[in-house]
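Form predicted on its own, single chain, as structure tokens, below.
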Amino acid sequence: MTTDTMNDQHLFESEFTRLVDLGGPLAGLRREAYDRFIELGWPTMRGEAYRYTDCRPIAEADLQLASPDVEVAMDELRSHLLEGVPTHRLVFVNGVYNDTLSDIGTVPGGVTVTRLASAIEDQEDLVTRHLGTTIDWKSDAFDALNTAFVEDGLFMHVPAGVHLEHPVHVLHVTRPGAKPIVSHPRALIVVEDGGRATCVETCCGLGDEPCLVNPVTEIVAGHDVHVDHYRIVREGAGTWHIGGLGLIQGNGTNVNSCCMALDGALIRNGMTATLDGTDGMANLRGLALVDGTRHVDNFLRVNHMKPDCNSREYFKHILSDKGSTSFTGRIYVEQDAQKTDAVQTNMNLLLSEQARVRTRPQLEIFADDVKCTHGATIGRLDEQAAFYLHARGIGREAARSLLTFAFANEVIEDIELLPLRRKMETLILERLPHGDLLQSMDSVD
């Protein structure tokens, strides 16, 4: 670690004195998680973790805390909102909770959905308990850094037996300034045993200056529950967005994760799974769409700890010009988890000669009785697919825009949150040549 980025860190320094000074449950859990940060520093190329993200730019910016006082309209939100379904919805500018764009609406009784710096106050207890005890942030730096700065965001409480009909939906929304900013969203979705819920994130940019957005949800999930999670990156292009999502989960459980990385200069998509009870399944998939010289970095972990568990992990990536990404899935298997059914695939789709895969598929088994397998594909589209469609009148780029659009809908397809789903079909089309033929289709619908 260097002097200048130890100079770069002391700059959170009376910021985090002043989270530090507030008292409170938190206090002992900021303060170990700074002097943590401290101590790991910057990530760099030489560690494993982020041996093909290149976290310089972060560590040489001169970073501050977000301000508060920053004026968002709803009207810049729109194409950002869920139609077709109610939601609960909850807005933070710049990691501010912003009443006036919320409408959280009426949410059953004994469910909380609500601002976690109230939750931290009203539901000391709870939060507590649970918070930062999903993700390794002993290990990652920007998982410590949030954790030594976690003040706000969404907390989504689900008591025992309950079903929560309507999605709740965070809208993470960063305004970048002259200086480059830093803003730290924290989730916490506690489900109870049998409960059901989904929750959907969006992380938006309305500028396109340097600046850092470094969210982490944290899922715990009981018994025979059901949870949907989704999270869109659709960042402004000077954004560096390293996200984090930790998840637990008990007997019976299936919780389905999706990370859609369309827009930011850096995306890391930082994933860990555990499935600590039996007969659960944990389903993770992304999809990242890569041009310029944007760069999208999948990190996944899944550790199944208990027997008769599955866990699948898809992710596809589609680049272009000169975007690259890096995917490194590992799959643990602890001694007693027997029967574990664990499948890992990602499939990258190259769309010029300067894009660049990195992909690092891995088993890590101490089970004997168990079927783990993964894969790792990186080619074009197939011409002869893009010729038949053209011999039978469909334009050449049009074509291509199909066989891409087909590859990406592989993953989007699984969305049960239908408004979602369309929602990501029209992005992908809009970005395709020809898309808006493609979306009056019939194949598209």
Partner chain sequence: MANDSNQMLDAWAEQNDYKWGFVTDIESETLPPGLDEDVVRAISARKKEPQWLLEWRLKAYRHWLTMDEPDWAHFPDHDWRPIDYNGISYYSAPKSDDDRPKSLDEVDPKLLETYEKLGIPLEERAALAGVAVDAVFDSVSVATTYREKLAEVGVIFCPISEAVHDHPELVQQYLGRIVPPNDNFFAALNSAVFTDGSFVFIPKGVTCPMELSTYFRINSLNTGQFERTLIIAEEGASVSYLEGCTAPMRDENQLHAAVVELIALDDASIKYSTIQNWYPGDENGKGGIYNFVTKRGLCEGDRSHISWTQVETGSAITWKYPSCILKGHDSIGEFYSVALTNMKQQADTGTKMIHIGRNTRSNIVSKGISAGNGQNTYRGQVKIRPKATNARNYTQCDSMLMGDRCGAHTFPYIEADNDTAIVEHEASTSKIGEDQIFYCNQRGISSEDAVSMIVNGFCREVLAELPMEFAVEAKKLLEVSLEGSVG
Contents of the next structure:
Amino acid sequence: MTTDTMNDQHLFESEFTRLVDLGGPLAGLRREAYDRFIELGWPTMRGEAYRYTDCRPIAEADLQLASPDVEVAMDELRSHLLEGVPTHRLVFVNGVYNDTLSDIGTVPGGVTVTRLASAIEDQEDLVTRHLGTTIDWKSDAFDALNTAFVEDGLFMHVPAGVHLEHPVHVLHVTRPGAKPIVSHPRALIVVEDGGRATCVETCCGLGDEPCLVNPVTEIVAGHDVHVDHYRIVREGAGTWHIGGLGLIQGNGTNVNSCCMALDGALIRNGMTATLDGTDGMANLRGLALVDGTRHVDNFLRVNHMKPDCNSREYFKHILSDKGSTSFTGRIYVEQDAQKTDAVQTNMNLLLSEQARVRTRPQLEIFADDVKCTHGATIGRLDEQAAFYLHARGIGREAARSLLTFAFANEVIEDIELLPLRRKMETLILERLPHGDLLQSMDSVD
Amino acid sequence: MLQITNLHASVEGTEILRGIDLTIPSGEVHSIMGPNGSGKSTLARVLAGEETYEVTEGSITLDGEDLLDMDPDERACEGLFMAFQYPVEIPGVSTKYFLRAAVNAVRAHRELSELDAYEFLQLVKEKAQALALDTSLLDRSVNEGFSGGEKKRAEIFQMAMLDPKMCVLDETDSGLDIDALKVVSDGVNALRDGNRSFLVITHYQRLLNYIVPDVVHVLVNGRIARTGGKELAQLLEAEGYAGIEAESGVANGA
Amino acid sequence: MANDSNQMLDAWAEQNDYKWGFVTDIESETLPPGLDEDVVRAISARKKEPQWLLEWRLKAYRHWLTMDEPDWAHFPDHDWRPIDYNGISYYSAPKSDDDRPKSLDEVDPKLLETYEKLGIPLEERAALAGVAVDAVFDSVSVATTYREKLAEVGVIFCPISEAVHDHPELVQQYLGRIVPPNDNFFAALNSAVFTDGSFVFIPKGVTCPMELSTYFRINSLNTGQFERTLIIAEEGASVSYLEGCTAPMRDENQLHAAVVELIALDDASIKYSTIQNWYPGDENGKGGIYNFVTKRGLCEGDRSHISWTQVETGSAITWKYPSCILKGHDSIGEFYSVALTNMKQQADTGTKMIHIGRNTRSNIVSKGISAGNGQNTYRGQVKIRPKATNARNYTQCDSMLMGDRCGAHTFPYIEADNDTAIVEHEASTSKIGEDQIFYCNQRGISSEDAVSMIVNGFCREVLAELPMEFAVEAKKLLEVSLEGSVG
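The structure above corresponds to the form predicted on its own; please provide the structure of the form predicted in complex with its partner chain.
Below is the entire complex, every chain and molecule, led by the chain shown above.
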């Protein structure tokens, strides 16, 4: 059965009607996005965008919005918290804000870190001006769906010249139940000229039943801004995580975004970066650990609209068991975007016979004075290097683990936020055979 | 004979050369020295005809022919050769192929017959022997991945192959160690034949220990501030450019 | 339209002694525009084809009717004129002498200038321009000359229409095996209406003693819209085949939909080289060929080897993906391509390498040059199937842009289902630097020569794959095609 015939007109309609009946400044956008979602239908593998990602299980699940009364204890979140650094923490459980678990703390003067639901009322102007401007929700069904159900999530505003010292940490906790639930958390991060901010999003699951998590984050960065953004995906084994990130940046602005895809049944990481000012840098990175039957899909588009910008896409996938990955990295260079320097890399490390890799490194270039390169590799561990280590007294498996970690570490070592970097190192090592050995080696320095 | 008269040149509206008069008779070696930003390299590039520089006044003739009227390739065919400070890499084009195209373009201009592959290789061999240069670079792409020394040696080799009347060496000594410097200057000296003229542009006097000039000019602020014999170079080495700069009024911004 | 053509066909049929034959001298005739089953029947009858082939064509035609024209490669701002499949004549024997230019004096001087630059001798220029002055370049006689020499070693090289009669068992066995009639829209169309093409058979253990070429034959036929080529290399056989499409067409937006099938058995090797220079249209994008070609090779045997080399400089729009199915163990597939687009040309070309057997290797080198308003796309697929243990692929896609109104695009699809696969893909873009031109100028080399030197250097890995004479022609072609694109 094909999925595009499944868009019966009633999909989520009652929930939607309830939401849109609330009215408010976003009612029009929601309406438009909902209609668009119905029009697009669930993506199929016949289209280019989801060619390698099978959304049929999602389409066939009888999804419903989660009820707001789910209990989560602080202890269940411990392992996801950032240690050794103060954070402004917001916790959402199944898409619903949890006041008890959150701890926003105090923010410097002028900065806003709050729930999107509050901002829709209190900062209507900013929200309506920017929401939905960085992503192409008119062509992506999941982005449209999120936009149709936009209700809560993070809102962050950093005024001109202000540096937000401590990271904002948003935890999207999903506790699935007997019936498959869906949540559509949204984040809107607006950083004005000369501002600086760091935001970490952790999507974590507390249960393995099937469910859909559909977060969309938008970053609007003015001129001379610096933003570091991280998304850590540690969903439950039955979770379909379809995430979107939209980013638009002005002159001289530097944005880093890194996605760590670690757990979940299906992880889609859609990123759209638009360099809409000169001398900017968009640095998109990602690491995927793909074991079991997990599928990870990194789907990127970088739009170079103005001259003298750099962009980097650096994505590494480690596949074992029956894991599969796909990567699509489209660099688009507008005619005016001369002196663009864009590099795109996708490397796939195969650790098992049944792993499957799909990669599409793509360039679309309409300017002549540009430097664009892309590279994709698929291969196994370097057996000679493994042998060399083995010959130096490191056990065969430990040697392989060491090399695997080295492969992953090229993404991890660029994480600026030290507690997060340490946490990622630990997480990766924990999963490797004899990782404990490596961990002790690591702590030597 | 190269004759430069009242040469003014500017780049993007800023005047760099402000009235240069210079005559290099056949067979002579002249050197132009000067501090950074004095216009040395601009002079070389204007002579070669780079379009970035606009000549606003004055004239340049080579054996009476007006160079300013010519495109860069015509100037080369007329016998003007420039050894670049930073020779450009041309990936995919072998040096041998490149040189043969260049030699035959120049020969065609002089109404000489085209060299076939065999004749060309003979010429390569002959020139390489005369200059004691090895020809291993010829099979590589033009300047691609060459070390600094290799690039400069390749420039001198091209000079020998093209048989120019007037050679301009634009800071050929920059970034060279002493051995490479010797190879380059030996090459140039071997090409001094009493007819061919040289204009050696350099910041340091060091190169002039190996290529001994007949005349030394000091370029300051786009004008020739002083002209003398080879001893002028030694004076500059000892005293620096400050004296001459002050003398020509650069220090007070005139 | 269909009605007219039916009447015409009936009239034809009535003149003939038997229903589907043509006894009249229809060499000077062209089927009226339009496509229906009767047209397919008429073509088959004209070729006196056996029943099985007629049915094969009809099946392809009926399938074609159910298919949609592909649109994956359209650039939104291009002035795409949809193809009117009923506006095309599907059988066009050489035009009557009355329609042709009587002498070179009547031929567009621009065209002649191009030939001169290509170094094509005068007589040949005449043949290319379609002037009926010389019969020496008639394809049949050329082929016949070689045919005896080839027959001595058992090589068959003849028009496919002849092979249908002389070697029916081979044609029936292999035709459509690699490119089935329902493979894609244009392959289906070709299968229904193909009118000519080459058939090559190299028997076991034979190395074909000469390069086979369709250079003359295609040119002497005034049209080549729907050729079908089939090359079979038996165990241990090898052949190098050259296809030169250096005849610029004068018609507007003519459709060229060829199908080429290659089969290499154990230890066999086929090298297929193409120089494509169909009429590209003018500076404003008016006219030019739509070149939609299906080329595919099957490395059926172990250690077999298929190599595609192409230099694509012509056509208004090219969609072409010469592919290799690497089924035999240790088989090798190669694709070397230069595609140049100038003016308003679009080239969308690349390859598919499907690794099925163990230890299969593929190598892809694609060089795209975009000038003027040209759009150049590499689109390729590398697929490593689960059983293709130790498969290797290396892909290199380089683009060179000249001018700020052209585009260079790279769309690779890489799919690996075996963990022992090693796949590497690299791509880069570059332009010709002002400083490079100036450097060449300073050595006496004109800007135009400098550009062609640099472009040829950029393409050298591909040009090196071409047989010598073709490489020389290709270089000249690149120069001619780039003329006027350097300011």
